[in-house]
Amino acid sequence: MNKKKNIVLRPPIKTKYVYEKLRCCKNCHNYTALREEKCTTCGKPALTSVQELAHKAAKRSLSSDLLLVLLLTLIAVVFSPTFQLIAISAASGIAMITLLLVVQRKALASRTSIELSKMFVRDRERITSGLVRNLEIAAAQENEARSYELMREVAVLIRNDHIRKVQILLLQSLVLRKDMDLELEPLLLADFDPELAAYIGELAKIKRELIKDRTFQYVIKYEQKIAAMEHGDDILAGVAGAAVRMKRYVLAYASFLARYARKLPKDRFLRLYRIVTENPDLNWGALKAEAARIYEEKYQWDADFQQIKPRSDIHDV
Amino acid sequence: MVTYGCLTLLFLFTIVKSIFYYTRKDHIIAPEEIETQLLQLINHEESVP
């Protein structure tokens, strides 16, 4: 039987756009995702961001055109045959150079995207077997915490199953906590996969706010996988229980919630009898009658239960 | 002529670059867009062990 490892999982790098994650070194031109300060190839501290080498590249571009009209500047200076027209040509290259500044300082933003767009077309088997080389080194770590980190950055750009079931697994070695920075949709597979349906099941014991539309569609697509597991029905109960959470989902689920509403704690229950009692306008088909019979069954004379007044503001918890 | 033949090229070249630049100064490639055509590269032709 496999122990689980209480090892503390640290946040995830965020960046704004995924790109934003990849660095190039400038002395080998090999592309990493990871966060080392050396370049795993050449061993040199020269890795620098994407958007850092199109800048640079950009302003390279643009430079060149500067070096022709100072060229031709100087070739018209030096060829002039009065004093008159060296002073021409001079005032003619600096007015020149100053316009062409003038407006290559505003094409700049421009220049450096499509730069930036040419460099990942142009690099495009570099960075992939960057990030496969990234993969070789999360998978070689011994720490399943650490590796699980490392796959995590690279995972937000190569995006397949197969690394999402090499995360689960990982997931699945160790012992999840509320304070960790834990995500469920970008894991989301294909397929059924029992690691995965333990996840969510965990997930709806301790983050239940992960639980999203695309889970609750995968549960319910596999309910029948998941209920033959074993502790399988604890898993759809929890997964029920975290569709209590909006009504918008009660609503959406409302089916799937009937099945299951009876194996639900009693918090999750009050606040689902809550909803559907509330909004009698809705269309909330078998799960109305189910739980006005689990009511009658098992609440009826709960006190928590009496309170319960027609209201229209149910927030999410 | 060569003054003469260097300051028509310098002017002409200058001003036809200005437009270019000044025309194309708006056409910024959205970070979105990168984004999503970074991810069609890489995930297009992906070679994971």
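Just so you know, these numbers come straight off a predicted model, no measurement behind them. Residue numbers count along the first chain shown, from 1. Compared with the form predicted alone:
Scanning A90, R111, L22, L174 for the location where one rigid part gives way to the other between the two forms picks out R111 as the hinge.
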Given for the second form:
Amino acid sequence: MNKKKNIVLRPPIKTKYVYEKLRCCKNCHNYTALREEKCTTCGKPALTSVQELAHKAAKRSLSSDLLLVLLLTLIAVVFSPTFQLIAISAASGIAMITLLLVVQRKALASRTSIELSKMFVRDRERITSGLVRNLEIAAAQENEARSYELMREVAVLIRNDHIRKVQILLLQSLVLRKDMDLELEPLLLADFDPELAAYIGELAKIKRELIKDRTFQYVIKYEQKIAAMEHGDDILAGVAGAAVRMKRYVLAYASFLARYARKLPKDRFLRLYRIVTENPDLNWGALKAEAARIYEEKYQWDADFQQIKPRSDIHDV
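Now show the form predicted alone, given that the preceding structure was the form predicted in complex with the partner chain.
The text that comes after this line covers the one chain and nothing more.
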């Protein structure tokens, strides 16, 4: 097995909307989700955001409406037979133009959204081709961390298990640390994957807050396959330890916790025992009896356990 590399993993670029990662080359009209300075297709420094393109298209569309009203006003003035009708036509035209400008100023944002939608439909194949090219660029990187960073940007827009699998393999080639901006639920696969299970096990040690409902459900679904892995029981115990940080998780996955409570380190079992003991009216199933047995066998004389008293509110840790 190759030795894992200790490389800095940079945080992802945050955007409010997924499409904000897309840029288009004004020269060759190809799309990219990467942060390159020049278009990788034509080599020109002509990349601009899709929002900017849609904004300009919306302004052109609104300008066309304004020019139409102006043209109609001029026609009305030119063909008015009397000075009075000329004045009326001119005044009406100015009023309509003024009103249209006010309406357009308020409608610009919605018109921009319409132009964005048109762009995505019209350029669907071009966008897909650009993202596939981005994936090829990401895969060609010699630096695993850089390859993962590029693929992570594209994966926000293209979601499939093949890309997730590659991302997991890249992450598993790195030394993972708590200070890294890691993710888990966006990487969950439909089927069992030992590399994903190992990744979940690592996160249970360094960033257990990333383990949430979908991950618990994945682990329980493939529990037997994970248990058959080398160090599989440690992975399952780590996931169980992550569950005890919230009372809701303990209650929802009580049966799973009952199977691995004995493998929990003292601090995690202390948390579990406190939740179960201080909420006796909840339906803990086999977990309540198992927690009591472990307490009697290992911790009944431990001073940390003597301070547990019934109370109504259990806070997350």
